[in-house]
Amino acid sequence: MAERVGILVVSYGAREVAMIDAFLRSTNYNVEVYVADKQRNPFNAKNAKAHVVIPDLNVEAICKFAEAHKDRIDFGIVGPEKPIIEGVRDLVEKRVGIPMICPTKEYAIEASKVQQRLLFQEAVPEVNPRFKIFRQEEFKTAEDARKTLYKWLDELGNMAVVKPDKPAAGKGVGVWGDHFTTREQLFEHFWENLRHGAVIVEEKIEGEESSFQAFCDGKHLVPLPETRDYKRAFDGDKGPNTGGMGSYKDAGEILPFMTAADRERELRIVNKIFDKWRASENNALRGIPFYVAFMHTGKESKILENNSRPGDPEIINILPVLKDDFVDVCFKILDGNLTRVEVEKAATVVTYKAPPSYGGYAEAFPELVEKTEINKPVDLTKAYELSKKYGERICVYPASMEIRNGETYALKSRAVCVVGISETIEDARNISLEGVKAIKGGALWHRTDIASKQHIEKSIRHMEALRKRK
């Protein structure tokens, strides 16, 4: 008889559905999940022992839900950044006594881009692009700020990235050449952000991006295979940045455009930051405190940002191919003795479908939006039926979706993703796309070039050219 384990999951979308799916595949435990959810997600509502909807993922409400089921819950795990930043772990552990897998509030470095840059400057200054921190109180007038900013832009040759210190403050990250092409446009973006707090203006780095993730038990860092995320809304990396329209990983640890030396450099950098940052005997960093966006330049690697949570979609590439029982992995994280994780040697491709309101799609392609389908139910049946053909080589994970009167509706964000798993990226991509195309209704759309051969070859050629510039 398998041991019963109760797990609290704080859920936002498909990332947490992938976690719950990994828990439910456990062969060592009889798993009960208790889900504090942003919406009435169809997968979670069906599979949870208890399910509550908390639209703002308020930490007090999460804590009350944990308290109501504390006798059945052995530990909790958190996916989304907001409750981590707001101290859900500190609150639940103190008030309810349930151990939580995510960093404490103090170590949620995602809360401040300024704090990140200053930490990196201390631990590994070479990973920082050139940057300058601006605060509103430093300037008497907008004209003073403009002069100071333009002087910095002279040094950067205008190749700048504007970042608000806090997540979801102001107008978000803006990039020269993508979001603005004149200094006036850049200043407007900068000034709007400055009204909400500190702003970093840093050098725009040319290269190819990879996502590094590592499980952490507070003492050890256990790196996971590299993934590549697709932030831009539309094919060909056009359109605004999104939460990520899809991602891929190769069968091995690195991506096709990376070298073993690139990977070694990443490991060295993240371990340096870890060693600098953690306190002795400190478990405050347990979970995935290092989800790092690296930019490979052909010379040194730069860090664009670090997050204190699992990536969405990047962790969705990993969880379906974990060889270890995910419940055991979590117990080892809590015990402080996680030293390795086995991952199947398989390529995975994640493709998201989103509603027309997401990523500016309805405005960019009005002729492609099927008005008759908007606000109509979404049918996932045919996608789920592909498991008869592919078995565990396909996973369908609802994200920003909810059950209403027995039917599934897409909400405002990325609605559902399909993971394809195979020996090669190309085969995994074909499975993912087949699943995505089988999802009908809701006028949902997707990028068609996630992990395409052309996109990967372009990245390889770009890195080859950058390495020759040394």
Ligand code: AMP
Second form
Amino acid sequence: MAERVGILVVSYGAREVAMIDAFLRSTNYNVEVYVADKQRNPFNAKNAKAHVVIPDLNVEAICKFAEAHKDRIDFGIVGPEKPIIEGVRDLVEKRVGIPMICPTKEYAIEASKVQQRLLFQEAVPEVNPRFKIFRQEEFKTAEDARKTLYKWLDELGNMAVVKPDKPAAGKGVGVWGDHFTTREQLFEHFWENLRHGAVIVEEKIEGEESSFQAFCDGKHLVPLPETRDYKRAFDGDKGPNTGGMGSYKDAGEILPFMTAADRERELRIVNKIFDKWRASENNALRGIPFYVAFMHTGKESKILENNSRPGDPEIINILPVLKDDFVDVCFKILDGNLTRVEVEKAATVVTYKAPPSYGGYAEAFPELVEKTEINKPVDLTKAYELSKKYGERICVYPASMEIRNGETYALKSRAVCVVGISETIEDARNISLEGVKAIKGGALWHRTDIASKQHIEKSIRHMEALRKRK
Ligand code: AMP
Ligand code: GLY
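Mind sharing the form predicted together with the named molecule? What's above is the form predicted on its own.
Next comes the full complex, this chain leading.
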């Protein structure tokens, strides 16, 4: 009989459902999961040995849950940034003695975009766009701040991006041409953010984005295949930034618009950052401490941000096609001897569905909202039934959903995603879309152009033009 393993999972949404699904597919171990969850997620509630709902995922409550089950838990893994930034690993390891897979509080660099830029400046300065850091205390009046800001905008020719230091502080990231088209609007965004802490104003970079992720055991960096996230809410990359409405991965390591040289450059960059920042305490950088959002410009690759956790949805493109047993991968991370992982040669496409209140959909398209369906139960049965047709080539992962009186309801964030897996992106996309369309109720909506041929060809043409320009 396979060895029993107990795993604590700190869960936010579909990203952690994908992790738990990967654990439950383990053939080497008989896995029990203990889930500290943001909501009563239907998949987690059904599959967990013990399940607790902690809506704000506060670290004290997570620690208490770990303590209550500590005799059955071998290790823990954390998806969402908030508990990582608040030091869940330090607390659970110290108080309960369960080893945790995520960076320590000190090494959760996602906590500060300013700290990230300064680290990159030391390790690989060429990955930073031109940037300046502003703090409110530097200015006597708003007019002072405006003058200094406009001087910087003169240097950047207005092509600027405004970024609050802390994740989800103030009005978030604002991009010239997308979120503002006048200096006054940019100033307003900047000033509102400055009330919440430091703000970076940096050069707007033109290019194509990709998400780099690597597992890390503290000593080794094990890169995963590249993925492309769709951050904007609506088709054609319109609307506000979201957590990501979907993503794709090609059959190989890179994306159709990237070259092998782009990927090699990324690896050089991330390794330099890792070398600079490798913790004195060797295992502090555990989990996925380097999720790096790259912008490829043709000749260079700039970093937009670094997260200290797996991407949502990006890790959902990888886990279903991981060839290694995910439990073994985790044990190797904990032992400090993870030197490689194997991923199937398959393309994967993730499409999310979200409620009308998410991503500004109801305001942008009021006529498209099925008003009588809002807050009604969502029926996932037909989507699950597609596994009769597609077997393991389809995964349906609930995210911001809860089970209540036997019915499934969408909450406020991205509600549910469907992963399609196949040899080509096109086929994987068709499976994902068929799954998404089979989900009924709750007035949920989705982007229809995730991984579309048109969208990918546009990226390819864009990169070709950029490479020629240099
Ligand atoms: P971030 O939270 O820093 O990843 O920013 C969110 C989104 O804003 C990114 O996915 C990009 O689309 C855009 N963005 C951020 N920084 C820049 C930049 N320097 N140049 C162009 N676009 C950017
Ligand atoms: N999809 C972007 C992120 O996980 O931050």
